[in-house]
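Taking the form predicted on its own, here's one chain by itself in structure tokens.
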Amino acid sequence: MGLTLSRPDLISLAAGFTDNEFLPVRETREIVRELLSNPGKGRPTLQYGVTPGDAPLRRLTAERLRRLDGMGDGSAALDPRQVLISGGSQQMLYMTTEALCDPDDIVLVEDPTYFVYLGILQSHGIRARGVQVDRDGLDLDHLSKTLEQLKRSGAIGRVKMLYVVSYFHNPTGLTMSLEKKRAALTLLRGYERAAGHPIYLLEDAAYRELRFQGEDVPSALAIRGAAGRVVYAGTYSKPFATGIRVGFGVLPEPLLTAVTRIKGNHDFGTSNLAQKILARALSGGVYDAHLERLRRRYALKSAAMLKAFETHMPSAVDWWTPDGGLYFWVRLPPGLAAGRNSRVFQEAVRAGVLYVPGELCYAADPSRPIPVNEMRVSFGGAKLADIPEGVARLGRVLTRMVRRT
């Protein structure tokens, strides 16, 4: 961010920002005007709410998740009382981790994973153990081997949960299949007796609604008998307006009560005004209309980035193309480092383009070395017109570097 501000010529393909030009300014202004149109409506909107969240928003959230997961509107599988509204999904991840884990506990994470969540673990003194991924999510064989190794070492009792970014994964762009979610839950349950406590699946679905091609994949909430072990963290920030900062979680008891108490200690409840805006956007069709425009926009930007990769990247460079979300995952030849202190990163900044070094997305797991030849490249916040030039700059740097190796 500092580099971007100090270098106006710099094209940032790093930050996971949403498209600034497509923020719903007009729609939000009209909703706020209606909410504050008279004192009778305005005063409750500007007053404190309750810690679990605005009741209409919790109901709308439960209904939306039922539809996404094919549960049907009459399903009792997802009760609005299980929904807790948070200040963005980031707060839900933090509170769930705080409720479940003690210092020196272990959380299993994808390898690589969302690097900000690794910071949450570090801030609590919690150890992260990496589980390899393939093109449809977790490598189940590696998850099984990891759990068995932890059991043999006597550390299985410290394992509290498995954290996955299940849709358009940050940083790789991958989506985890329903079959793998089901198999992962079965594996976790198989080690609960040895652990002496429940082992939860924390499903981070922040990018779920940003799909621009293909079919949606049901969440782990839709798996029969799994609800008691699944924590689902979602957000309205990325699909609607990042500045509103409203997220939500679906939690089983007794975890729901524990996290709600932590939420009360944090802030007494998420901004009531922000929740009322989201509830009105959802119930009035504004949210879905905006989301459809945003999906088309990201499809266009993703296609522009893919075309630029095909045009400008040397043949030795490989990448994974997403069906949604904001990111491409790029792999350089094994002998070419792309980390913060690498020649590639320094040359890219000098050339006026910025990316996220992939090494930041790996846990400090002593069981394996951290790969240094990967990068996360984002099309989300970059201007559409800047994407081809940004990739071209990066491609020229990589072409020079590949020739030298």
Second form
There are 2 protein chains.
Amino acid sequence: MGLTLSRPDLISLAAGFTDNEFLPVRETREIVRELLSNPGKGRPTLQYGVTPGDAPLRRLTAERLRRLDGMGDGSAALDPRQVLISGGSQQMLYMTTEALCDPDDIVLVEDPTYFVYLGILQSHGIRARGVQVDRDGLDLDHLSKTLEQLKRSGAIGRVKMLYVVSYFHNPTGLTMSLEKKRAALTLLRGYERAAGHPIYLLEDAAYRELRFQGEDVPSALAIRGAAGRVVYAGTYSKPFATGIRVGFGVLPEPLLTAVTRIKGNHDFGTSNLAQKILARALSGGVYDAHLERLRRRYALKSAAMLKAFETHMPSAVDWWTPDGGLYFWVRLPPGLAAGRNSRVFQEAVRAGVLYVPGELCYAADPSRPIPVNEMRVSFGGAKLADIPEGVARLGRVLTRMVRRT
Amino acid sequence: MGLTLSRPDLISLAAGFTDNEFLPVRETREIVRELLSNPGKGRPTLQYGVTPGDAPLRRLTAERLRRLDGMGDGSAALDPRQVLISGGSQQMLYMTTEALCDPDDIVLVEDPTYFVYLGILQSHGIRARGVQVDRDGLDLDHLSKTLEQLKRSGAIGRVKMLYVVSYFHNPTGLTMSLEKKRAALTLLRGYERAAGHPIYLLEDAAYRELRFQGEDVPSALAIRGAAGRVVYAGTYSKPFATGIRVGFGVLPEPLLTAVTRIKGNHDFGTSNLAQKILARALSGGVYDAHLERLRRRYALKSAAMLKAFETHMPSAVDWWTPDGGLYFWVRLPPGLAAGRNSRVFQEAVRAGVLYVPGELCYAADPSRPIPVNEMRVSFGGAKLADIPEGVARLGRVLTRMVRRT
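Take the protein just shown as the form predicted on its own and give its structure as the form predicted together with another copy of the chain.
Below is the whole assembly, all chains and molecules, this chain first.
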């Protein structure tokens, strides 16, 4: 980020920002004008709320999830009281991990996974254990083998959960099918007796609403009998405005009570102003209208990036094209490193383009080497007009480097 | 809080809310209108910022503290880079404690202290050790004895900091003098060799700007040579709008780096919209103008409460009158309990008035009994017109109870 600020010529395909030109400036201004139009309405907006969050926002969130997951509107499967509002979904990941894990515990993660989450684990002395992914998403065989091996080694009692970024996965862009979620939950359940406690699925759905192609997949909340083991973390930041940090979790007891207590200790509740802006945007249709524009925008940007890849990338490089979210996952030939200290990274910076080295997204797991020949390339933050040039710069570097190796 | 909502006849002298009728509704509306008046200005407001916070807000915060503490404007003693913006000062307390303490460590606290902070300690398995306070604030002799005793018992290596609410203390309303801060720091310093690490002073200045009488006291940041041992936690929530949760910390290295990393894991930065509202309010004079109105308001409410105490309280009850903040500290005769399960509390609820039982503000410290005959009575959240009636209700209950015992 520092580099981006100091080199205005640089095209950043690194940051997972939302499109700067598509932030709801006018919409937010109008909503705040209305919220604060008179003291009677304005005061509750500027006063403390309650720790679990604004009641209308919790209700709207539950209704929205029920709709997305195809549950009936009167469905008891998702009670607004299970919804806890947070300062972005990041805080929900943090608090859930804090509530569930002790130092030296184990969290299963996709290999690769969201690198900031690895930082959370590391800062608490929690071990991350990677489960392989391929083009189809989480490798269930590898999950099964990993669990079996943890059981044999006597470490299964330390396993507290499986963390997955289930929609347009950060960094690979993959979406996890409902069948995989169901199978993963069944597998986890099978080791609970050995573990001596529940093993949860933490479903990070941060990118869910950013789909621009294909059909939404139900979340693990929709799986019958799974509700007691699923923590769902969602956000309104990326689909609406990253400057208004509002996320949420759906949690089963006793986790709900534990995480609400932690939320009380963190900040006893997310900014009421931010929450009421989102509640108003959701109830008045502003959120959905904005999301539609955003989806069309990301479809365009993703298509522009794909076309630029096809034009500029040497044939030895391949990539996974997403149906939503912000990221392409790019793989160089095995011998060609793309890490922070690699020649490729340095030459890319020199050529004026930034990406996220894939190696940062792998847990420190001594049981396998960390792949170094991958990169996360984002079309989210860059200007549409800059994407072809950014990819062209990267393509030139890679063409040169592939030729050399 | 649940009780307050379900019993509209109840007068709450419990909550530390700010005055609902004095929230800056119009001011905030105007600021947001301006911030979002056009896309060029509006986009940075609605986009992600950087983890340590909005640069102008950090600069304004450093300048404001330099002014409050009588440091020169060019003073190197307070660099904006030492300022970290947080989601209310509560988050800063949480993160600092997380960064410094391991389970079983010891934090020295005022006895009584801010009860939510005790919750933070407890949730991390950190032990709180109470240091007595009297009308003059922290009892330095008792601090000295406590440190000496911890050294003798071999526990001094677990002591990481002293936490003080230094302005209009929650719950007692007391303000700590500069001399006491200096003496406390000197005492702590004297045990660092035995401890084998620095012992910090965490100065919670949440109520500092809510003074309505007398002169401001410099913070511990102003003490020469102490900067490396002081963490200062402040907030813009209570002085401006509790619904816009923006607080800040001033931290020395290496704590600054550690806490910034934790902030990145919590939420990688407080809502940019909230930060930019505050920056604009500070730079445009709106904050100071609002604070002036608020101070006059609290002066009125405090005076109304004092008058009501004088009128309605039986002579066996005494209280400490604050020069700022939100709280009176009320002490019943030693035999008369005011705790959650006490007759006094139950009768007060029945009579339609709520207070915070003082017992909640004491650490679980087996070396002394927890006093049960105290109450925190707040004039912050109640309507001015309700204060006399609320105190009259409490006075009637206490008069009856005193007579009976």
